[in-house]
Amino acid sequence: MKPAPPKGPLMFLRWFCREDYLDEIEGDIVELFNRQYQQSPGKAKRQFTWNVIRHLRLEFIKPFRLAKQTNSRDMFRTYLKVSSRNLLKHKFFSFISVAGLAIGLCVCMLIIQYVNAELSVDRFHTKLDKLYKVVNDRYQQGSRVQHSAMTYSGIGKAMKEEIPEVETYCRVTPYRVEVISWSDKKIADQRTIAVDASFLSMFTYPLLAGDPQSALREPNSIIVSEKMAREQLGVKEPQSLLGQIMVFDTDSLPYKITGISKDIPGNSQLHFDLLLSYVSLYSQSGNNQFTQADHDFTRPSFWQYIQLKEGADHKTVERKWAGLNTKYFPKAAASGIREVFYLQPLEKAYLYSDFEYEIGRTGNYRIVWSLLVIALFILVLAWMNYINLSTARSMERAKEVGIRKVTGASRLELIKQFLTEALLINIIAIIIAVCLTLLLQNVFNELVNRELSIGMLFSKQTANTGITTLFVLFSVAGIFLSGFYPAFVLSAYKPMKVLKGKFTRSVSGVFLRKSMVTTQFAISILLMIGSFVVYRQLRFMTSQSLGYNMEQMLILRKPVLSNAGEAFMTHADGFINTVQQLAHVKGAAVSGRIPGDEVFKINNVSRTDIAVKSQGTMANMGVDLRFINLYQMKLLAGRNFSLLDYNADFAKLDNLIINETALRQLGFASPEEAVGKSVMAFNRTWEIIGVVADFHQKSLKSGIEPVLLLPNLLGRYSQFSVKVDPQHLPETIEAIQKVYASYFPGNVFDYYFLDEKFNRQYSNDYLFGKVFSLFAALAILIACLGLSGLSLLTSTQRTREIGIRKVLGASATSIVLLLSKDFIKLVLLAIIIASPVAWYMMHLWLQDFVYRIDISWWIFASAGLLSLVIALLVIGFHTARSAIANPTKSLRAE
């Protein structure tokens, strides 16, 4: 299949290009694109965009018809001609106005693409307004110990039975299938979830083939995604799979394909390759893992969704369920446990989630709305520039207005003239902004790690009507306001006053101009302070001690073609022993979870040696006997695991290690006291053989959790950690790969570095920091463009004064100070205004982090000083040139 050129640039080409040239031009650049795509797809797309822009020439632009009356058309042509001459005559000011507006519009279009993409997640579900996710907080002795998007399998069913407002419910749970066999193929890498039969009626995931009403009713029924059928199974006609059989390695049972789902939209929070009928979980013989999957209130391992009846209020459902809590959790109150359930609207599940165990990637509403505000700020800065420069040039244009009025021009005609000039500048800026957006699209996509395009601004699937309408209305209002204000100010001049030289600038006009300069710099300083705070917070998080050492830690993904239990443990032991003997390998271990992974928790952990038992909720990880030493965790008391502690049979394990937080939660006074004591977990007794110092399993956005380390290795979930010497990385990885292939033949050797994975938890914050810094720089640039124009205008208007002062003996330094002090006062005022606002906004942002920095005074001082220096450099360039000019020339000219 031939690669498709970028849609946006191609549409733009077809829009502007004359029909007699279009076929030839399009054919040439598409052919060039196809050739370049084989070598570098990214470069080919950029080059295609550039080629479209290159052909935006007068001879290729199609003629546009204007259905106007002859007189109106002639007048418009005259206005256009005069405006064009005026723009060309004052090139510097025209450049500043157009450049500022183009940058502002380009930034706005890029940010709104991102905002639309984030706001469009899950909006394609037709029953969105009726769908809710059941989420669960668990409190123990008054403290919240779990804030989870997963809950118990029985909740939805019980809500349907007890509360009339509930229409139906759907349970979703991951089903771990390592290998699927179909025909002669084995598929090892797929995403499988088990869902109730109501899934297809509640959510909008249409089927390409099969009956959505019955496809998931029977046990051992599965639906295959169109993407999996084509890419992993290699089937050209996915419908042909209907009725065929697949076999899962987990139970060796036959599963019948009862449906083919269409491709999942990119803006879905939930992605899957296989849908398994939920009834399969508890109807299979011998599958003890899911015996309670139909009606359970002990294992919070299921995502639950409910659909409310038309007009029902979810708060009513929450209140009614709160009254039923004691019925379904009769022993909770006696043990100090409180379960709280509430309903989260599906439309808020992506951006407004701070829950553990989310079903997919989540966004951050603060980042989205902050970026939108920044986009509007930058656009406002650009329009302020234009208004400021236009009104500041009033002295220059006063004579032009006076002469036009004396020769018969009415005020309305002058307004039309100045409006035409403003519209011309805005139209040029819009065209340049569109070109800039197309040019920077790939760079921006890499920055935000999304597949965005200019078409998303108006696409039905991704465009947020409210945001797009706001953007269009705001742009139109800004364009007209930036044109109307200067037009009304300039057209209001009295011709006689102007021609007699008695014209002076109004106090209100000067005040407005100063206010705009102050506002521009206040916004720029605010963004600058924000960038400093984000950068410091990220640096703080990545420099803190996590309680273990993950430097140069290579993580090998689990060998999927392996059996769990003793066979895997034997292979894993042999693999690690061999790897540890390799040169440049400093150690290796195997574990069920690694730092940065989401770790599941168990409830009802309690001590056995005291009469009043306080139950706790704790995370648990299976680790081998090398894990603690490899990660350099600190053992505070007791001992590490030994070979005797391990057994393939989970029921025969009876020793564990706890961390300090678990120690405190269980009520032990010291690590030494805990060693040798017993706890109840997984409904049986375990002996504490050691206590390790606290460590951060997750990012510093979360607090430290109580953790139980178990000598348990379930082969299908395990990962290998290998510490390597960075000086000899290529040859070390190659050697490890050979050993891996010998112990786990047929498995794909896949690896990554742990610090990269761990830091991905901060990806949203890194994105925020990068985008914030970039747009802060652009805001400063736009403000400086305006300041540059104003300082040049000021020094030009005061040429005579400067000449007289120099003749009377004033030095160049004193003249520079004289011309600069007014602007410096405005920048100082901007620092005072921006600082408290910036503190408040960044204080709110920092609340997302459990571990955070203090906002120091020097951040404000640095931002203020930097903006002052930039302003001085911009102003100084023009004022110094005026100050060192020969006064006789300037006086003669005046």
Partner chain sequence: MKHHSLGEFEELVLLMVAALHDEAYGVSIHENLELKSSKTVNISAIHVALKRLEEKAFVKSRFGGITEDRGGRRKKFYVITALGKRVLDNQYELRTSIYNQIPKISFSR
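Rigid core here is just the name for the largest C-alpha set that superposes within 1.5 Å across the two forms. Residue numbers count along the first chain shown, from 1. Computed from a prediction, not measured in an experiment: that's the story for all the values here. First, how it differs from the form predicted in complex with its partner chain.
- For Arg366, a C-alpha deviation below 2 angstroms is recorded between the two forms after rigid-core alignment.
- For Trp686, a C-alpha deviation below 2 angstroms is recorded between the two forms after rigid-core alignment.
- Positional change of Tyr766 between the two forms stays under 2 Å at the C-alpha, relative to the superposed core.
Show the form predicted in complex with its partner chain, please, the one above being the form predicted alone.
Chain only, nothing else included.
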């Protein structure tokens, strides 16, 4: 039997190859195939396929020759001319199509920018795939008391020693410098972190000057960021700082500048002005503040990063470490404590974190992905709209198509014509969309609180290529699909029927258009329900009683140019007393933390009067004796602090106040029972002098924590809260400023309203809500455009029917009802489709919050009703016009 060449490639060749060349080409490669087949059939087949592919050249391809014959450029010019005339002739329709598409594309571009920025965070680290963050859960008697991004200083080092997969580790810890002296300048407000020498090799923060290998090896060496050098130190050539000395006011020690880091990219989760060598924390030449900083397993105040070896799996490391836990926490099991360590891939650290004490701002993957989906929805809506409108207009254009066909246009040419038209509309829409995006950029940046730009989509550093490609591909596909459908429908008309006037509409197209209207409305309703729920949840959270009153509360920034300790205490006391005397000031207090602040926890808080069982991990904050009254917190039992409770020496404090949750955790039956009892904390005994009602230290996303209030006024970290009368704000602030300047000369007077800052914890959710409702409005708008096109179409189609009905005595109302009935059905169907999807989506979103609303039925009902009303208005507008029209007019035409 003769060997047969592979069928597929052969058919492909016959498909694309010019007829007159086929004899030669096919003949030759079949002959070659036959010759080679003797030696090796497999190779012959491969060679055959390859030969076919290699013949895929312009010279041999069929249509190219055809195109050459029919002067395609001239034809295209004609298409373009006809299309633009058509667009200009039907200005209203063109405007609606272009506007819909432009708005859709613009929104999509803005959203993609945001999504891109969120997805690119920390992606610039070249060792990203090997870097992990050690995070830590702490369980007490089986329940989780800590879920922290910060952990113990010893863990990374121990992991490296015990587990071979770990290449190296790096600890990062915030370091409070307060004020730096450099030449004759004093600089406050820098972000300083202490990091291991491995920091620069693990993370990609390149140096402008200095040796990355050795820059952080020696105690008391620091690296200054380019930004700080330029902006705060005022140095034009940052390199010149190398080798210079800075003095930290906290310890009066000299620190040597061993490096200048390049500007930190905006999409870095970690930001710093100063990098301090980690060894400074505990070395003898350093300030020796943290003697335990190198090998501690009790104080979780370090961010830990580890780098795994090539190909190592982080789950293995987690498992291996779990086996070692008892070695490092020997007493844990006896006291009912369990420490679990996880390795979180650095690429997930930004978007997927739900940990306390994060190193920087975090994002929310749910928001990012849902925004992306919504953006694509909007685009799809816009294209559907275009399809709807252009097919709805097909009645008018049927005659045009008929005449074109009669005069000899082929179907292919008609399709080309309509595609050109779609392309023209899309191109205009894209241009307008880009202009709109540029115009709205600043507003949008403010809304989302990011520095975004169009260029970001294409810059290597910030772009997530996958998303950008997806967007571009999606847009191109959408443009062609949206152009192709109308082209296909319009070009299919039979010229004889159309020109004879016997033209009736096909049913299949109606179904498609109806389903598109349903989809449009379903999406709109989905978004509407979404924004209702988001706003209800936000309203709920901001109206919920927090356990204290923070209205009209001004927070003054702590004075940094002042020595810690006793001097500050007397100053602060004097300041508060003077401020309280001012008119329109209702009260003032000083405290280590204010509501909304992250509060640090201590482990091993226990009762002294019973067995060790009830150990607890509790938050602690230092407050003064005015704090509880100022914030109108409820004292359930015992007394408030008095002057006698305070001491400048932390070691001598021995009274504290607890909240209800701490009370329950310690196992007291009632507030009264707890008062007078003692607890162990910070390794010494404290007497409980009072119990306050629970209060929300943080947003309602998280639950209430057990809190110890300490009469701690060391003052270094303290902030002033001043309650003011909003009626006389400007003069009150001015007066406070004067007092501030007299007590803390040289400090910057800076203030803000507490409720604003507190509510900033919800900023991501507010953004979500705003974008959601904006999109809901847009979606409704676009859906209405589509609906209006469709209802216009039906009413013109049924003009005769309406005329006859009117002549026979039908009222205008009954006709409007008749015409609207079909559309109302569609909207009702959309409600039924959208509701369960919306319920599920919002249910997921609400999981972020510990305190959340129930999704009640009336949210669905009102979203449905609203869309129904809008739809009725749109339909009514068109149908009423034809219902009112004089029937003689429509009938006379016959």
